[in-house]
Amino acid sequence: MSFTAPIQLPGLALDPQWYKRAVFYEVMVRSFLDSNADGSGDLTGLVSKLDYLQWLGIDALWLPPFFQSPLRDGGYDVSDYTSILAEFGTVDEFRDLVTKAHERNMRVIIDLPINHTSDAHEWFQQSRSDPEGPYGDFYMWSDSDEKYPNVRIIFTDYEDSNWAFDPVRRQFYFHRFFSHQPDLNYENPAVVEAIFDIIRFWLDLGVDGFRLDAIPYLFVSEEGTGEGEPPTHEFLKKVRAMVDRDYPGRVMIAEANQWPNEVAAFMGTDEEPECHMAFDFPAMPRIFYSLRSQQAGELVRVLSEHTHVPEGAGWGVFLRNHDELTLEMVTEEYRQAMYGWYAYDPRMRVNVGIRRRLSPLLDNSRAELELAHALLFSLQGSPFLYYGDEIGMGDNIWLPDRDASRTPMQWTPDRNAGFSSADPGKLYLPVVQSLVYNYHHVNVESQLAQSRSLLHWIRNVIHVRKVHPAFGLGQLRVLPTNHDSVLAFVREYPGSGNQFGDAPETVLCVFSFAHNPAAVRIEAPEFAGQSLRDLFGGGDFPSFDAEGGIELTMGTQGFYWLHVGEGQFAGGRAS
């Protein structure tokens, strides 16, 4: 296999930990913009909107799978890892996307589902038809469906076993997800070699990293649970060593829906690093729980846990993405409460989660949307936005599976929301036409024309975040308060001392989940007598008293970002 010369981004050598400062944006190629009127978004359409994303303040794009696929699972069922689905574009057009993104100082991260393939993949077709051939052992085959009894079923709404019978080979094959997605056999060195070739192929095309889909499930043992088993970590160490050696500055992001101490294992250690980043799944449902319960306790508990991660690693934080809002990380009582608040209609649920977009989840409440985003952008870790959430896009629960929240991006009030000039019946999914979220009034064009729109508000928060290194690089420390509805923490950054010249900085972040105004006292003896200033407007706030306490009045579901102390200060509204 031949490779093209790597495309290097000038800033990589200067900022090898760029991902800690970055704001990521998940954009589904199929959903963003259709440039050729075939009813499906494509790479050329995405390129045409890079200026919009740069204006918004996005540092890195995350692209879910765009590979050759039957599209039975939104592209996560890959049938050829080095070909692009024709309706999305070509490899040359992808190379153009990477080049144009880099020209705007934006990185490109792609999804890599390497736990499984589609059953339409040539590897599987060869494996089922020729058991003794070179691909016969590329998948996990068995004469019975009783192996790996401790491995849980993930897609409980669709599958009742992790095994499926193949009528061609007359054996069962193992699958952690849909039965049309057989798991690869990582015990076979040829599989590992093939995956390394695929990783190099895309890195040579210039991608800045990968989101490693379903990464805990690569290796399975008879005694284990098939989640994060030791050989999986050994594999990741080998991938990381290759990336660091041959492609410095590129990143690996782990998607592991587990508790923080388990997820942290996928980042490895300082001596033996694995992934550069991992998603923080437990914090996300607790944000939604706090918004309805008016109790900050669960968030305080989760954010107070100290999970050690390697020096060069960081978290990815998010509110929503292309998957369901998973409730696997909560108790049954907690889960039922979330269903009652956010998924009262059974059509809103899927597997162990909720298949809704952010704005419908929050009942289109501007106060809750602002509070949730302010929390997202101030948590420890890099924020990941989901396309359309910046304008408060709605969903369509009448569509199957997780397509409810994968509808076309709403650009204008014109036909097909400006997404495509095709006949409306030709679109891959219909645009949202519900009463509240109809594309005629929820679209980018109309919000660009309103200075106080959600779009402008989110852009402003992103740009304020960018000038305060404490958010991207600082530690998070929860502070005690006397109000059950209020969460307070500080982001503390000692300064870099490197070529960026970042000065030490401390930011106090306060969030009220109360549905009425609240008065709160925050205790921080170490800040006794320190002054406070608002990061958005620069206005002075009352200083901490001599005991290190501060009393604040919070508006209904309000928040503050406050600079602590004199020192260097930058803030204000983005123009």
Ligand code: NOJ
Contents of the next structure:
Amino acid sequence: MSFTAPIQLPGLALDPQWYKRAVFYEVMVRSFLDSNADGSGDLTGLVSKLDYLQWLGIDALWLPPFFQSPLRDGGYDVSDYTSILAEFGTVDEFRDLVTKAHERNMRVIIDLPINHTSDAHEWFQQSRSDPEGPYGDFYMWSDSDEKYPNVRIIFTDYEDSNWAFDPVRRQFYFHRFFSHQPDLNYENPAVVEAIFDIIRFWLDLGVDGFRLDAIPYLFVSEEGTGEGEPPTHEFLKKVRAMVDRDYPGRVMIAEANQWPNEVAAFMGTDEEPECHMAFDFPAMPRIFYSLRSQQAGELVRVLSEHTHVPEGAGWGVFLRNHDELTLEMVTEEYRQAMYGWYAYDPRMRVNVGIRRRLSPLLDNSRAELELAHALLFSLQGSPFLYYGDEIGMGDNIWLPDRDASRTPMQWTPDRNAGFSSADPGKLYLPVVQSLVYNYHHVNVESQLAQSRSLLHWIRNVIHVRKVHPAFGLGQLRVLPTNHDSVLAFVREYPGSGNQFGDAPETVLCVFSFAHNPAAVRIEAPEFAGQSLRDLFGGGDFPSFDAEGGIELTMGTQGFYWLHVGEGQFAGGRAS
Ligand code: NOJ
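Could the form predicted together with ligand NOJ be given as well, to go with the form predicted alone?
Every component of the complex follows; first up is the chain already shown.
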């Protein structure tokens, strides 16, 4: 497979706010490409696919943990933060990945699970066997399992307490996730120092930032819920100050599965910033709710809330990732509705969520996949794609836990989907062979050969997004419509006025969740008389009338991205 050169965006390489315009791609090293036939993906394999990712229009990779680990939680159970699991590669190979990515103007974000370690970590082994030693206080030990009564259990399918008894130390230790993942004791300054050293180690290796896994949970108090407690924010401010001082341009991304104001708190304030970005957990399930309920109301509500974020901070928007589609941020009534639509087989559920990939969730409907991606690429924030979703990969609900959607990337119709030349039985997980998503027909090679494939469509949308700065940098304002199924908003960008020279622009985005065609009137008096043009093909649309209304006819689950006003714009297809 060979790939033509992508559109180069002037400025993105040097822009200190590059992350606001970037398109991110989550790729598990284990799942992408196996270069040495041992059945597991590796760093060298990933390097060999950078051309593909560049062709697709990806600006930044997010790599889930690839450190030393017993892999009992997909690598989020780290047993040594500064070495790489042998089957994935070496530190030198990681350096090579960073260099080769940077050569392509692509950033590399790594994942740092610093709330907890694996129980196989040397720190824990020493802590349990030598309570008086240097690591004795590295974890949260107690003689009782009754402390912190307000702290909820996250892995509800697997754990019934946040405490586990250690027979060696003969005490209980606290854990927010699996019992083999003891929480670090952030009250101990030596832990904070050790974590700072780890962060510096990877920044010194050239990474462009990190996703801070499970970040709300660092500090816990007897009265609190252990989520976003004040000392956790103080810690983040210190990390941010260090990054800004010593590693400017690198970013911190918060994984905080919380309500909008609580998530925004992880970006800090203008005076005391914390993370540069936070994932938009509240918006994500509402996209799925709207698709099936045919109602735009929930999205309108959440997008109309004006959650203040500091200057320079941005959201990370996503549809799916390596975890379950979490339903923690919806009410019980909505959760039940979503289980009914999307997880009708109990095997599809895990914890408080749904362990399926995007395409099966949307029943492989091209219209729904396009609508969902059109939202992903136009909501306020930077889009995060999950590997394989660009070709509509399927899942395997017969595999345990979240492995259902972590199967090997499907490159070709050949053995092991072109992922590996190992004996098929040796793969870390089997490739998807289901009736609808079988790798014989769902793979990169066959989609490259079809100009109307989902892969080409997604690449095109990415490139259209990238030439319109309003998507990365503009404000979002919801507009009133007279149709319950239609969401309309504008992305308004006043122009940069800086050396990157972006012109002002306004884009009207309209989405219909109706399962039939719909006619809608959108009101925007401030645009009275203004013209509209389609961003994809440049076609003229009727102008806003003298009152600032516009009547649009929407196809079933259709959407429009329309340039508002006169003036040139750089639109069109990627070559
Ligand atoms: C969040 C990660 O996304 C998830 O995969 C992991 O299981 C938990 N943190 C615990 O580390």
